[in-house]
Amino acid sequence: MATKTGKEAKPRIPLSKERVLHTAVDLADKTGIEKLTMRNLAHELGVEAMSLYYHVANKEVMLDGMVEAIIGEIGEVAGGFEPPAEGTDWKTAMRHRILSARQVMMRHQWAPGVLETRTTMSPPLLHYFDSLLGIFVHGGFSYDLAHHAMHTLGSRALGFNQELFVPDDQGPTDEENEAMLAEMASQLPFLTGMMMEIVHDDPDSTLGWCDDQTEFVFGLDLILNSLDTLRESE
């Protein structure tokens, strides 16, 4: 009869597509896009790297995948793609949708840097565009303003707010900000007072230099809000 010697050991969990992508997500937020490689996602997952060329082609195809699994997430927040309810306001329907978005993002930082590399839409991304656009037209939108309000949402329908200029990580310190202030003062007066005034102190609602929470959700509506007075305008 044989016997146990040692302790049993565990059940290896089969290697699956979801389980690369959703493990490549898992180890991205852990330790920053940058770090993700093939070979450490398969040491992540115990395995041998040439073992994830099963599953995922090349680190771009991995990518594209992992870029799938965050529409998925967005998903599971927002409830679903399926047009909203009859009844429901258009805006409040986009802005919940785009809103589920930010959550997501701000759960994946490293996301909006990778949607802004992809060069093909998947099919779930096309579907959430998709969906986005099914808002507008329950809500009373022409086909014509929906494709000028998806042009006009740009990265907001996703989210994030794309910026126009992104500073080197390395920024000054405190006190080498006071002088770069001063001596802007004279020459850029109207720069100066704005960034003597407005502070983003809540870096945890921050995706990138300038796109915080509050920012976003200012121009997502101001967006919106205009959007409504075009449309009843047609």
Given for the second form:
There are 2 protein chains.
Amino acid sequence: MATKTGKEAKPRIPLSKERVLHTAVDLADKTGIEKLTMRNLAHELGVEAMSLYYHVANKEVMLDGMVEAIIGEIGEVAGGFEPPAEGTDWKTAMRHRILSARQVMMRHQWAPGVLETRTTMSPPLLHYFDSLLGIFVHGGFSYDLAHHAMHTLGSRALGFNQELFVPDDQGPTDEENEAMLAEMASQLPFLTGMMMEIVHDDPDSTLGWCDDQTEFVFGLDLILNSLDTLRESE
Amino acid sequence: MATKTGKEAKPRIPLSKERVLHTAVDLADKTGIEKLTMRNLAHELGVEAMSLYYHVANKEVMLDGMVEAIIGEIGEVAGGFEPPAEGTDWKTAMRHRILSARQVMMRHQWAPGVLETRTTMSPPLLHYFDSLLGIFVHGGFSYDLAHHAMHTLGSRALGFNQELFVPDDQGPTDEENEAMLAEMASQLPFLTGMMMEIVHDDPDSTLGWCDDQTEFVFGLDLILNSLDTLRESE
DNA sequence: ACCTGAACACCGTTCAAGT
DNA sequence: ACCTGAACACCGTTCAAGT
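With the form predicted alone done, generate the form predicted together with the DNA in the same format.
Every component of the complex follows; first up is the chain already shown.
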């Protein structure tokens, strides 16, 4: 009752589009995207919900703005979107750029989901894609192959992969896991077989077993190497 | 006023979980997922919103059920999830299975988005993935490589690819496009270059230019071929 | 067993009004 | 110029009540 969470001091810092966006990003990081409501955000800013609408047209464009902020972060991590230094192998340049993007996505878990719901590409996003295309083209790709390449990368171009079925927050208990495995054995022979092998190699692993980073890099390298072969034979 | 949309005859067919789910799928197909509210669905069924809760626990499990229905459809299109006929090349089997899934995703545009928000794998979904794994393993993959392979496929395993930024419903006008291209030229040299080449080859194409099916198959084949090479050298 | 009316606790957003 | 109070049109969902 005595001190509420950091909205005590009357808002000396006036609201601004930037402050709204940055606070929104922080709040989404902290509480998850589903808790990012205009009301919650306003409260975090020590202000009424309706005040936000003076700085952002509506929630949808606010989300657009948050995405732009994220792209900016990628730029910081990657050291800008300029073409790689003369003589740099295109594959290492692309790998570096994409893994930089991934770093940013990792600290903003909500970002992939929001990215997927955007219907228009903001200028920063276009700029980012242009820079990826640049790496391809400077690396000797035709526009046609570079185009295919972008589609093949899909969301990996932004540093994330459709992780189908991230296991639930509350993981199954060990007993549930045990029971599940037993029942699965007959119905799902291959999944069971795979899991038993994995459990054998790493006893600590459970149903949510995968090392996302390893798997991401595996897929990324497979695609980049494959594209390189196509480029050579073009 | 005289005749409302097909809810005239009093509900001779009683509600049931199946009827709720199938109507939900149809309604999502017809009006889009964002219009699929419990109230709208109830109205479509000639019933009050609260009646739905007798047959489905809540909206989230209803969406789970809809996904299960979709997996069922994939089974119909693919002719079941049984392992491929003896001696079938794993790659053609996998390609066929995945392109069957894609057919189903194409007629339920909302399905990818809903799939991505699921947090638990329903039995039909597990069964589907098990069948894919089976194709890999029967094709000579180790469990370890098959595991990597599943991650590499990502959402492609279910017949869709993260199409980042499907252009807006209301496409830009020709003039807007023109203006955009002009402005882009300096800022986005590679995107502009690529688009100009594409426009040259196919004058009808615009910003929403890509042939999704072609691009999907390109990426899929690239990945499958690459995996085959890894399998051989394992 | 199956369906409903009224109500609750939320959303995003508009609009006229305050300073 | 910037912020707000009250209100609107929606959500999903609970719960006691109807048949």
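Positions refer to the first chain, counted from 1. In this text, all values refer to a predicted model and were calculated from it rather than measured experimentally. Basically, rigid core = biggest C-alpha set you can superpose within 1.5 Å across the two forms.
**Report entry** Flag for T31, CA shift 2 Å or larger between these two forms after aligning core
**Finding:** After core superposition, the C-alpha of T31 moves less than 2 Å between these two forms.
Requested in this report: Using a superposition on the rigid core, decide whether the Cα position of A69 changes by 2 angstroms or more between these two forms.
Outcome: No, the C-alpha moves less than 2 Å.
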